[in-house]
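The chain that follows stands alone, in the form predicted on its own, written as structure tokens.
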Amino acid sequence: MVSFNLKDIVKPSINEIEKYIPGESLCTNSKEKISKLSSNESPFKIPRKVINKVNSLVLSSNLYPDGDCNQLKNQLVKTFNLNFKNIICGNGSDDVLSVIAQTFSKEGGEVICSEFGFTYYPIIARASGCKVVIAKSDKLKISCDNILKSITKLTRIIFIANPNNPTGTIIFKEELLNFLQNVPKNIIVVLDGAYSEFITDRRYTDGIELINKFPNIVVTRTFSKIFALAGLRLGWAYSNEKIIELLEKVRGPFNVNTLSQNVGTLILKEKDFLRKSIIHNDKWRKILPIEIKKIGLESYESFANFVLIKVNEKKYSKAKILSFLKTKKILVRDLSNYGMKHFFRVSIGSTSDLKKFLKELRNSINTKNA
């Protein structure tokens, strides 16, 4: 067999990619329940009546799904008061984000990402042949000023998660408007609103209302968080019609399966489910930082469905705390691969899981090993 060097046939930017590391899962044969608080998943199961309505769809798996997701788009229009032609759907919002990068990047171009931002943005930027420019955060918050200072003639796309993952910080509408007014219109600004449904603060905007004013922005959303469909992989984006037409050319054919389209359509109608999720999240995102600080660790206000925690390594060992929690079948997210070596993140799970987490976190601090 003739040998060859893969580096000779792969874009140089591909070699710079660090594989995405998801929140940890624990495989075990034990009947003991695992408290998975590592991936920002919903603590609630979708309503039984939704499941009952789609059970028969498995029998039609021999047929391709609706490639244009018409039923789902129509429900998105009704739920969020949108324009049908301004929507694209995807196999999770990460699918849509990847399509955006493919469509608007250019070999040798630049993509701006924020420090301490979602690690998938640099991956899709480099996969598209772009150089990744990291704009320094203002402590843990996305710095709009530093992003603006990072713009050059080569800048193609700016990725912003609002609220930001994994810090839970937010950019309010007034600051966002000022930022967008100063971004050149030939640069695509992606506003990733994966956690936007959790926010009740009126100072916030997910960006959808700004589409007509700023033709260069794309708002992405997901069904994985508040709508509890992480396992079905479903997301969507909203932008002006011309941008959506381009994205539709690039996306994969039949990229959203039949089951996901139908369950997504139905879950959007479940207003009580949505209300329950928001109330539960609001309660615990306020409780957790207070209780964590009482235990002796630092924690921060969050606008998402997780809370950021910092360990003072002069007092405690983060590695030992996480190891202790794991022995108690509690999984949280170590943020070392985000460049945050003293931090970890805990999802807002069920009440029972969070009470267990606080109890065992306290125990981890009180042990001599911590």
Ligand SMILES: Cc1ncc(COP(=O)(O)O)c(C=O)c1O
Contents of the next structure:
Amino acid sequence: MVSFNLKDIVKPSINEIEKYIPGESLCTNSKEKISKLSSNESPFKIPRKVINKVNSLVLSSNLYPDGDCNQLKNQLVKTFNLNFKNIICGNGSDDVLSVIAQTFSKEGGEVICSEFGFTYYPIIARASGCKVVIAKSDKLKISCDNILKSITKLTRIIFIANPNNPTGTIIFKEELLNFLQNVPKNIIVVLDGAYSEFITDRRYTDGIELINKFPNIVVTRTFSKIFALAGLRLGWAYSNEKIIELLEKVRGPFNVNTLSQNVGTLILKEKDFLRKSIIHNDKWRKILPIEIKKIGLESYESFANFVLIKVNEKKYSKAKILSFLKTKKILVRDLSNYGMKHFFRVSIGSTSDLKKFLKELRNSINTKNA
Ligand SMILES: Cc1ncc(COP(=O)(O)O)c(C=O)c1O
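Right, and the form predicted in complex with the named molecule of this protein, after the form predicted on its own?
Every chain and every other molecule in the complex is listed next, the one we just looked at coming first.
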């Protein structure tokens, strides 16, 4: 048998990939309730009437789904007032992001990501053969200036989550416009709006309204957050027709399953569900930082469905706090692998889970545990 090193037969950049670490979930056989506040999921179950309408679809699992997601795209057109030809759907926005990276990268090219950003961007950039360039943040906020300074002749794609995960910070429209005007048009700018539906601030734009002005932007969106379909895997992107045509060629032929297409179509019509989620989120994104500060930890304003927390390690131990919370069956997101050693993130879960979180966070500090 010829022996060879697998490392030598993949693109060199693949050897630099660090596997994605998802928010923790506990596998347990006990009936004990776990408060999973680690992955920015919705605390709400989708309405029963939606489930009742799609139950029988499982019976048609012998057939392939509609590869072009026609029904779903038509509903996106209606809900968000869009053009059909400017939409592509995917198996979660992860899938769409990965298709974008595959389409627009070149081996040896560069992809710019922000420091303290979503850790999947460097993975798909490297998987596509690119070098990852990290633009320093301005404290915790994405720095458009530093991204602009990082652009070289080799730059292919810039990934920006707005609002940003895990910091919860935002880039308002004025700053975004100024930034986009300064990016050369042969560089694709991905504006990842995974959390954009939560935002009610008029100074914000998800970028959809800008696609006619800037031929190089792609806006991505997900059904995993406000639409509460993380388990079904459904996402989409909006861009000019030419970019969408390219992405459509690269994506998997049946990348969105039948159930997801149908549930996605129905949930878009559930305006009350959306309203309820926004109101709940808006309330807790304001309460949490105040309460966390009262407990003695640092916390920050967030525009998304999670809140960032910093532990002053001179006073407390983050590891002890997180393991104390875990003994109480509360899971949050340690951000060490985001280069944020002293930080963790808590999702805006249900009212009962958040009350329990605050109570046990206080206990973790007050007992000798911390
Ligand atoms: C900024 C950002 N983009 C994309 C995603 C991926 O979402 P999806 O479930 O649609 O793949 C996440 C998930 O947490 C995220 O935080």
